[in-house]
Ligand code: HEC
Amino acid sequence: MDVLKSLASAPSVEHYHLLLLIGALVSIVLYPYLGFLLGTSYLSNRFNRKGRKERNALYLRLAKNLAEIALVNKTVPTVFALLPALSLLFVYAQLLQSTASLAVSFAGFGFIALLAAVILLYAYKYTFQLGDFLEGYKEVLQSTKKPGDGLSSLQEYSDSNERLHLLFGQYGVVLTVVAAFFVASAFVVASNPVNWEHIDSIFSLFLSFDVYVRFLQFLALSAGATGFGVLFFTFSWNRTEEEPGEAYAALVRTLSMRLITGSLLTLPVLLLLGYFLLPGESLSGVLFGIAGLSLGFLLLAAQFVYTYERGKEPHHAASALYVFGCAAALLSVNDQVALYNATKGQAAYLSYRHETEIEELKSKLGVSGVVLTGEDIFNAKCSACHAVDQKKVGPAYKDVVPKYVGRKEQMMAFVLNPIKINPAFPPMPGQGLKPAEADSIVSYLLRKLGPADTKGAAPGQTAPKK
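Could you put down the structure of only this chain, in the form predicted in complex with heme C (HEC)?
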């Protein structure tokens, strides 16, 4: 998957923001849908086996409906799962190019597993229908006067269909879990710069606590999406169908309520734990604001479910699902905010590379514009507040520049986007430099004050006092 990273070209700042936006939009649909797919297919398998063993028609009916909800037609999984997972892969490849991060590979594994899972779950759904059809045919044959050989070969066929059917279901669920795990890992590895270096193989991934917390978060979301979704699709969606019937309705209600309660109790705790594990640079006020808002939505969803339980009004089940969907959407947006916070430095570096690439292209084409020298920029933009050897509004360069020797990128990142450093000074205002300009002023200062030149420079001007 690293090929993708090397194919990507450095994005400009606008392009970078666009990438984050695409990431946010696709994860808003991907996570809840993937959770719903996992929940419904897992439960469908469970009720299917249980129903067959206990010859319980109600369980089988539930299993069949669950197998169909998330995969009604081919468009739904394509639009809600496959395309988003693929887009996420490309977003990571662009954002994390030239880093060591394995997020792109993990997102790639996730996509492949998801593709296989969707195919298997489709086969599971079709063999379910085929099984029903074969049963019906068997009954017809049995009721005729002389069933003959037809019946035994039919029996054989339907047995093998059932064996395959159960296998498809089982492996479909396993692969969905694998896909979800890798999608979760890709995010964990992308949103924390420490993990870019730290998680350097699948093994270190399995040893990382963060990944498990994230995966548990996903499972809690999945339980919620399944509970709210099943409630909605059984009682509120498509009311023209026949009434579900008392016993069936009760079964669905108990199941959904359990899922919803489990989800609403665990999700907030796991979310807090997740924020706690993010590094300082990935956190921000916006992040906590959105998190608070999504907790509010979760509470509201709980309230709607409670009202639904009491009055059994279908539209309350619908509102509960919508509100839960809003909470889930906000959580996905939050992921993107964390990713934005984590990749800010990376973005500054990439947009610098973008500009140099463009400059190179321009000079190749002979349309190169005038580039200001470091000295020009110093005189125009910095000299008001800085001098080499005396303190003005900002610190003397001889006191601050030497610490950046060998760390040119960090110095560029500071000049492009100053942060508060020394409490003895006011914060430095942003200078609105282009990355290429920041490059020249920083190179100029480092040349002037770096170790190689200090001896040769005019006395009193540059020799740093220790």
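Could you switch over to the form predicted alone, since the one displayed so far is the form predicted in complex with heme C (HEC)?
Here you get just the chain by itself.
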């Protein structure tokens, strides 16, 4: 999948922010639905096998309903899972081009596994319905008691359908888990620049503690989405259908409450642990502010669940689902904030490449523009606050620039997006430079103040002539 990075074109600053917006929108849709799909398919398989073994009609009824909720038609998984997962793959390919990050590959594996999982789970759903039809047909044939009615052949076909049905469900759940793991892994790798180099294979991925914490976060979100969703679709979604019955309603409520309680107790802890594992450059006040707001929505969802449990009013179940959905949406947005913080330097480099490609295209077309040299920019903008060998409003260049020798991209990222580093000086305001202009001033300063050669000439001096 890394071939997508080589095919991607360098985005401009505006395109970079648009990519982050797209990533946030598709994450808001993908993560909750993928969690709901995983939860309902796993529980459907569990109750299906248990119901067949114990001949429990309630378990079989619950298993069938769970299989149909998340896969009500082909449009739902396509819009809420497959297209968002594919979009996220292309977003990572654009943002992480020219890096060693394997996030694109992991996102690609996740999409392929998800596509196969959806196909198998649909086969599981349809063989479930076919099994009910065959059972009813067998009852009709048995009631007629006619010789040579083909019951034995029908029984063989029914047994074959049941075996395939259970296999489809089992492998569908396994592939959904695999898809969720790789989607979570892709974010962990993309949002931490250290992991761009350290996680260089599937084996190092499995040894990463960050990945397992993120995957546990997803499982906690999945439990909550499943619990709130099953409660809502059973008691609030379509009130024109017949009542579920006391025994079935009690089974659904017990199952949902266990899932919701486990989710609300573990999700905040895992979220805080995940933020603790992020590097400093991925953190910001905005990230923690959105995290606090999402935790507030989780507490509000817990209050609605408590109110529903006491009064059994369907609209309280609906309110709980909506509030939990808001919390999940905020957590998805927070992921993109962390990704934005982690890729600021990468964004500056890509913007520079974009400007360079535009200038090359203009040159080929015979369109020329005014190009400022690094010295021009220094005299026009930088000299007001900086000098080479003495402190002014900002530090002396001779004390700062040599630290960036061999780190030109980092220096460009700082010039394009200044942040306060030295508490002894005020923060540097943004200069409104284009990436190409930032490259010019950085190259000029590095030539002027960097080491002249490998023989140890002092910064700012020329190498002695032989």
